Amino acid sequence: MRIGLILPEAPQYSETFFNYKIKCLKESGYDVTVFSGKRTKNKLFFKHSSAYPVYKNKKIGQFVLFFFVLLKTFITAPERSVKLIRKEIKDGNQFFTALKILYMNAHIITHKLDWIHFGYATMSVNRENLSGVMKAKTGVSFRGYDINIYPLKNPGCYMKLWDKLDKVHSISDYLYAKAVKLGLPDNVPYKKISPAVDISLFKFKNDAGVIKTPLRILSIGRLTWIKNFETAISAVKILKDKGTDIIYTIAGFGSEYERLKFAVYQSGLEENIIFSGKKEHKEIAKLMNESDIYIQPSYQEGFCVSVLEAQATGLLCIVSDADGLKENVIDGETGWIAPKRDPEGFAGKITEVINMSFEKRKETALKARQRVEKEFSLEDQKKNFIEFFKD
C-alpha cells in the first residue's frame, strides 16, 4: 500500500501526532511518502518530496523554472498532466490557472500512489482532482484551524473536495459534525482517531493533587490569538490581587509574543508570569512535573494534545468550553471547564481547586490518568491508523 501524505511542511519535533502516524504505518508495511510545500534540512525517517519553489521577486527565473518543470512533468506523466488540466478547466479555471495548479502539484503527480491523504483539509485546495487523475483514493484529516477558521475567510472552500472523498479522519466528533454543517456528505466513511500520549514520557507525578506555594500554573501552545492567553493573564491578575502567591509559565512562541508581554507589563505581573519559549517534549514533561495546575483558555480547539499530556502527568486541568476541549476533559471528573473569554470564571475555578480537599484533587488527577491510559494510548492509535487505510 502506497500512501502519499500531503502536509504544509515535513513534521517538526513537536508534531508527535504526524510523526507517530508515519512511524506506525511504516512499521506495518505501508510505503509512506510525505509531500510538502517547503524543503527541510532536518534529517527525516521517511521519504519526502517538496514542491517546486515560487519566486515572487525573480520573474525571469520563475518563468524558466515554471517552463522546465511543466515540460518535465508532461514528459514523465503525460496522461495525468493532460487529465488534470482538463478537469481544472471543466471546473471553471482558466488554462493558465490550470497550468499553475499542475506546477504546484508536479512533485506529486508523477508518483504511483494508492492513497492521497491530506493531513489538513486546507492542503486539499487546488488538489481536489489529483486522486482522480492518479487513480488513488482520497482521505482527509480534520483539525481545528481547517474547520473552525479557514472556512470563515474562504466560504465554500471545500465544496470541490467533499464529493471526491473516500474516507474522513477527525481528531474529535465536534470537528466532524461541523464539517457536515459545511457540506460534507454524512455518508462518507468517517473514523475518529484522537491524539494519543506516550505515557512512558509523561509519567504520573508523585505529588499529584498537591498545591504548593507559590502556586505553579502552566500553559503550552503557540502564542497566537486563538489560544486566548490574555484571559489567563487576566485571571492571574485577579488571583494575585486577592493575595494568591502564583507563578504562571507559558511555554511556546508565536506572533502574539510582544502583545502578550506588553499585557503582562501593563498588569504588573512581570514577576509572576514567565514566557519560557518553545520546548522539546522532554522539557515539557519536566515543566508539567514541576507544576500544580494546567490551564487552556483557548477560543477554539480541535482537541489539544497538551491537555491530554497534562492529565497523564497528574496536573489539575482547567480548560475553556471550546468544543474540542469538552471532549478532552470530563468536567468535574477528570478536570474542570470554565467559560472562554471569562477571566473571572477561570480565576474562580482555580480558587475552587485550591480550596478543594487534597483527596478530591488526587482523585481527579488519578481519574484523568486512568482515562488517558484507557482511551488515548499510542497502541490504540496505531491500530486505528492501520485500519483507516485498509479498506
Given for the second form:
Amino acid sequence: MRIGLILPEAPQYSETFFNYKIKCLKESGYDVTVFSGKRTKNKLFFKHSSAYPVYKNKKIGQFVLFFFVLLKTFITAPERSVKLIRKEIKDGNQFFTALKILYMNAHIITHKLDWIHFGYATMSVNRENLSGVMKAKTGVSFRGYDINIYPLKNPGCYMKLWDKLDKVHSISDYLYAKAVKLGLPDNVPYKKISPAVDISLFKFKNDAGVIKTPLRILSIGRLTWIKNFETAISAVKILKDKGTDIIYTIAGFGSEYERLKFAVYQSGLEENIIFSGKKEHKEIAKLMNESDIYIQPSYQEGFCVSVLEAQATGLLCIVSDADGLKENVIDGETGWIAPKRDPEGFAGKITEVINMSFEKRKETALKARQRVEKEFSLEDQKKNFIEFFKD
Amino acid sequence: MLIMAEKLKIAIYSGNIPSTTFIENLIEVLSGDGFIIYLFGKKKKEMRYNANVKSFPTPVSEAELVYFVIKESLVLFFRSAQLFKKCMQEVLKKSRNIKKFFRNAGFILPILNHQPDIFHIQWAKTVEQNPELFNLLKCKFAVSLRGAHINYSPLTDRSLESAYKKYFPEIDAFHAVSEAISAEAVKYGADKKRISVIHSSVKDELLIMNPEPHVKGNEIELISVGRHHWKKGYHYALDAMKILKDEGVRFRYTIVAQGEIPEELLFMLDDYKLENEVEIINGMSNEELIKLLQTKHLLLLPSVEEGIANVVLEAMAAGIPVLSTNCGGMKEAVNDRFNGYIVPVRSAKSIAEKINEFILEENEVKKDIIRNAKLTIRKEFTREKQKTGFRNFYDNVSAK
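Next up, the form predicted in complex with the partner chain. The previous block was the form predicted alone.
Let's see the whole complex now, leading with the same chain.
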C-alpha cells in the first residue's frame, strides 16, 4: 500500500506526532511518501518530495520554471494532467488557474499512490481532484486550526473536498462534529485517534500532589491568542494580590511574545512570570517534574498533547473548557476545568486545588496517570494508524 | 524687549513624508507659528505644504536615490570637505552593502546640508537606528515620547533598551504626550527636568457639535475607533459584549479599524454569535468618522496601551460620552463620572458593568458629563494650547 501524506512542511525532529505516525506506518509495511510545500535540509528517514517553488518577486524566473515544470508533467503524466485540468475547468476555474493548480501539484501527480492523506484539512484546498485523477483514496486529518479558524477566513473552503473523502481522522470528537456542521457528510467513515504520550519520557513524579512554596505553575504552548495566556497572567495577578507566593513559567515561543511580556509588565508580575522559550522534550519533562500545577487557559484547542503529558507526569491540571480540552481532562477526576477567558474562574480553581487535601490531589494525579497509560498509549495509537489505511 | 532673531529651523523627523495623521497635524500647527519646519525622510507621496514648511524627501526608487546621493554629496563636499569625510566614514561603517550605503547616505546627507537648529525625533526608535546623527549633526536634539516605542518595545528588545540608556542622557529635551509616558522614559535615563508634557489637541470645530445623548434605558449604540492591534484591546471589548448579550442588554457595537479583521476577532464573533450586534468597518476618512461618531451614544476605548488616544479627545469635544480603560495617560483627560467613564485595564467584566451603569444613568447626569468633557477639551486640549506648549518647548531648547 502506497500512502502519500500531504503536509505544509516535512516534520521536524520535534514534531513527534507526524514522525511517529510515519514510523508506525513504515514499520507495518506501508510505503509512505511525504509531500511538502517547502524544501528541507534536514535528514529524513522517509521518502520526501517538495513542491516547485513560488516566487513573489522573480516574475521571469517564475514563468520559465512554470513552463518547464508543466512541460515535464505533461510528458511524464499526460493522461492525469489533462484529466486534472478538465476537472478543474469543470469546477468553474479559468484555464490559467487550472494550470496553476497543476503546477502546485506537479510534485505529487507523477507518483503512484493508493491513498492521498491530507495531514491538515487546509492542505486539501486546490487538491480536491487529485485523488480522482490518480485513482487513489482520499483521507484527511482534522487538528484544530484547520476546522476552527481557517474556514472563518475562507468560507466554504472545504465544500469541494467533502464528497470526495473516503475516510476522516480527527484528534477529537468535537472537531469532527464541527466539520459535520461545516458540511462533511456524516456517512463518511470517521476515526478518532487522539494524540498519545510516550510514558517512558514523562515519568510519574515522586512528589505528585505536593504543593510547594512558592507555588510552581507551568504552561506550554505557542505564544498566540489561541492559547490565551493573557487570562492566565490576569489569574496570577489575582492570586498574587491575595498573597499567594507564586512562580508561573510559560514555555513556548510565538508571534505574540511582546503582547504577553507587556501584560506581565503592566500587571507588575515580572518577578513572578518566566518566559522560558521553546523547549525540547527532555527539558519539558524536567520543567514538568519541577512544577506543581499545570494550566492550559486556551481559548480554542483541538486536543492538546501537552496536557496529556502533564497528566502523565502527575501534575495537577487545570484547563479551560475549550472544546478539545473537555475530552482531554475529566473534570474532578483527572484534573479540573475552569471557564475559558475568565481570570477569576482560573484563580478560584487554583485556590481550590491549593486548599484541597493532599490525598485528594494525589488521587487525582494518580487517576490521570492511569488514564493516560490506558487510553493514550503509543501502542494503541500505532494500531489505530495502521487500521486507518487498511482495506 | 527681546527682538526675535531669525526664525528657528526645526526638523521634524518621523522617517516618512507624509507621516501619520497626528504628526502631520503637528506640522500644520507648528508651521503657522513662526517656525521654519524642515522635513526629512522617505518620500511616500507627493505633498504640498505651506511656505514655512521645507520638505527634503529622500527618493525611494534606486535610480533616483543614486542621483540624489551624488548631488547631495557634492553640495556637502563644497560646504565642508571635513564634514563630508566624517559623514562618509560614519555611513560606510554602518552599511553592510552598497544598497544600504545609498539608503544611509540618502538619509543623512540632506540633513547635514540644511543644518536645522533643532532636530526633533518623532519616534524614539530612531536613536537606535541612526546614532550617527549625534556624531555628525551639531544642533539641539529633541525626542518625542509616544506609545509603543517607550511603553513596551524596549521590554522585549534588549538592544533598543540599551540604545535608549546610552543616548537618552544626551538628548536636550523630550516632548511627552502624557505624564504617564514621561515616567516610563525616566526608567531609560531620560532626565525628568528635560521632559515637557505637551498634550495633543483637537480641532475647535468639533466643540460646537451637539448630538442627541442616549436616553436612559434605551438601546445603546457603542463605537470604538483605532487600527487592528492587540494593544487596542478589542478582544476585551468583545468579551464585554458577550457578557452584555447574556444579560439581555440591547446594544449595537461598531468597530472602525483599518485593515483585515484579525483571526482572533473573527473567531470571537463566531464563537459568541455576535454577528448581529457587532459590526467591524474597514476604516474611513476623518470627516466620515466624525459624522458617524455623532450617531453613537458612547465611545469605548478598550486599549491596554495608549499615550492619550486622540479619538477620545475628539469624542469628548464633539459631545459623545467616552468610556476608557485606565491605560497610559488616559486619566489625564478622563475623570470617572465627571467628564466620562474609566475602568481598569484588561477587565471585560468592568467594561460591561460600566456600560450598564451608563445605560441606566439619569439623562441629566449624561448631559453634565458631556458638558464637562467639552470644558476639559477647551481648557487642556485646544490647538492654541498645543501651539503655546511647543513654542515654549522649542524656545527653551534653543536657549539652552
